[in-house]
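In structure tokens, one chain follows: the form predicted on its own.
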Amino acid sequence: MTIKNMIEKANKKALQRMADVQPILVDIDLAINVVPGMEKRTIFHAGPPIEWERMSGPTKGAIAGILVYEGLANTIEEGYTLAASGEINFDSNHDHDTVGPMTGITAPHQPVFILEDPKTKSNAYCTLNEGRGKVLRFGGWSDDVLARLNWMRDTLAPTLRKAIIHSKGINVKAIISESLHQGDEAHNRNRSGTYLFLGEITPHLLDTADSSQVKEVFQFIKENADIFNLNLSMPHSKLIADAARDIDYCPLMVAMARNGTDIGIQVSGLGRKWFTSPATMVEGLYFPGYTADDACPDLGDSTISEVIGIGGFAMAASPAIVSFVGGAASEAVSRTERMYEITEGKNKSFTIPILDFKGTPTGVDIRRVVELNETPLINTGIAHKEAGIGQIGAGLTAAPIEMFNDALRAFGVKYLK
């Protein structure tokens, strides 16, 4: 069998594995109880691994804040000191079956969604979404942020957990699939997905919680409908992407993530090695009073969406997203069509009405990226470069070509000797 045939066979195997995954929301628990490698003095973050000294402002601020939440520091200033002391272990979410938006901070006593594939029993995890405003994931910190995190741990998570267990599992893939037919692209626009989730969980909330709890939880989710379902969509996408890992001769991307300093990718046939480039700046729409000079380079694990063919790859399903990230509605279609050129297949689970229900472009092949000099499109939020301020806009960027060049060279060394 030729190398070309072996690669084609590997790609076909990867796409089939991804298609077979059925991510089911089965539980919520504290990260320390379920996330592999999580210990009391461990903090996971978005993007490829990075040491404290090189972290972006929002990431440092979020870590300092979460150390207060964890009871390891009394003030944000003490949090910074402890984080810089070498006594806290940092690592990438992705390397521990986990994902998180923006700074992506995952700490021991944060509740996490637990998604499972019934066939393989594989799991993926993600914290619960804090909503809009000044929030930890954008590096924001205040007494209000701490109070919200405590409420999420003590009220939101336990209430949802009882309802999820009562439901015997909620099919997140079905929610994402339907949301694409209702105007979401499941990365920056999640309103339809959130309401579909509410439709699934509400009967179980009514059966397992008193009316005051139901009202409190329902109101919080409803008020944050644009973003709440992202933290279900991301571990759903992580489960699907991870199914394509570790296939010899497979040049498909299985992870792409940013930490505000670096952006990195992982490739199926190259194991857990990260190939990195400097994180890119985002072009988009800024909130009043802010400009590109205020922005942090791109950050977050949410580009796992694009890895499986949603998010920026499904913008044609969500022309309204351009009102948030910039551009014209017609460009949403053209951007999706460009992504078919660098992908191996079409995802039958995620279809786009305006394209006659064609499956979304899925399975980024690093060979095609390099050959065409066309890199994955990313739509994303924009964080202020300084900690404590939070989100200042949203927009579009593209992954840099250099890390794909490096990955393809490594692929050639390993398989094309």
The other form holds:
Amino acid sequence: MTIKNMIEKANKKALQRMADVQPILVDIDLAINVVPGMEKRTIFHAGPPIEWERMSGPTKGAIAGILVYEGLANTIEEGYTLAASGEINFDSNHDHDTVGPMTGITAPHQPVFILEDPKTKSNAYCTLNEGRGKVLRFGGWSDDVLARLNWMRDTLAPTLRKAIIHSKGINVKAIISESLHQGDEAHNRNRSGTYLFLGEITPHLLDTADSSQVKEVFQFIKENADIFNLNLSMPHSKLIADAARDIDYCPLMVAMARNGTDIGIQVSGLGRKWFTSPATMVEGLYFPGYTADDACPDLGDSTISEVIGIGGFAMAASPAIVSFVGGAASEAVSRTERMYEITEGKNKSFTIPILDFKGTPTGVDIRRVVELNETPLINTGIAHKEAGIGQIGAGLTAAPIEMFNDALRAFGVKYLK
Amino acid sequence: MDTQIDKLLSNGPKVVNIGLHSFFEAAKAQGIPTVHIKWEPPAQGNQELLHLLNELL
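One more: the block was the form predicted on its own; return the form predicted in complex with its partner chain.
So here's everything in the complex, that chain up top.
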């Protein structure tokens, strides 16, 4: 068998494994109880691994803040000092079966959604979404941010947990699939997915919580409907992408993530190695009072969406997204169409009504990316480059080509004997 | 009978631009009906990467 045949076979195997995964929401627990490698003085972050000194402003701010939440620092200033002291272990979410939006901070006593594939018993984890405005994941910090995080741990998570366990599991893939038919692309527009989730969980909330708790939880999710489901969509995508890992001769991308300083990818046939480039700037729409000069480079694990064929790859399903990230509705369609050029197949689970229910482009092949100099398109939120401020806009960017070139070189070294 | 060149001179050109986007912009700015086709040399013409792609793709 030629190497080209072996690659073709490997790619088919990867797509089949991705198609077979059924990410089910089975539980919520504190990260320290379930996330592999999580310890008392450990913090995981979005993107490829990075040392404290090189971290972006919002990432540093979110870490300093979460150290206050964890009770390891009394003030945000103490949080900065402790984080810089070398006493805290930092690592990439992705290398611990976890993902997180924007700074992606995951700390020991934050509650995380637990998703499981019933067939393989594999898991993926993600914190619960805080909503919009001044929030930790964008590097925002204030007494309100801390109070919200405490409420999420003490009220939101335990209430949802009882309902999730009572439900015996909620199929997140079915929610995402349907949400694409209702105008979401499941990265920056999650409104339909959130309401579909509410539809699934509400009967169980009513069976397991008192009416005041139900009202409080329902109100929070409803107020944050455009973003709440992202933190279910992301671990769902992580579980699917991880199924395609570690297949010899497979040149498909299985992770793409940014830490606000670097963007990195991992490739199925190349193990856990990160290939990185400097993170790009995002072109987009800014909230009043902010400009591109205020922006932090691209940030977050949420590009796990594009890895499995949703988000920027499914923009044709979500013409309404352009009112948030910029551009014209016709561009949403052409952006999806461009991604078929660099992907292995069409996703049977995620279809696009306006393209005659064609499956979304899925399985980015680094060979095609390098050949065409066409890199994955990303739509994303924009954080302020300084800590403490939070989200200032949203927009579009494309991954840089250099890390794909490096990955192809490594692929050649490993497989061309 | 008008030749092709007569028709071109009297009716003006219709342009299919391949590659350089600035040529497309220039034609469009002059009001010439133009469509653009994105094209560039494979792997941006990088010989090392082209050699790898010949083996792998």
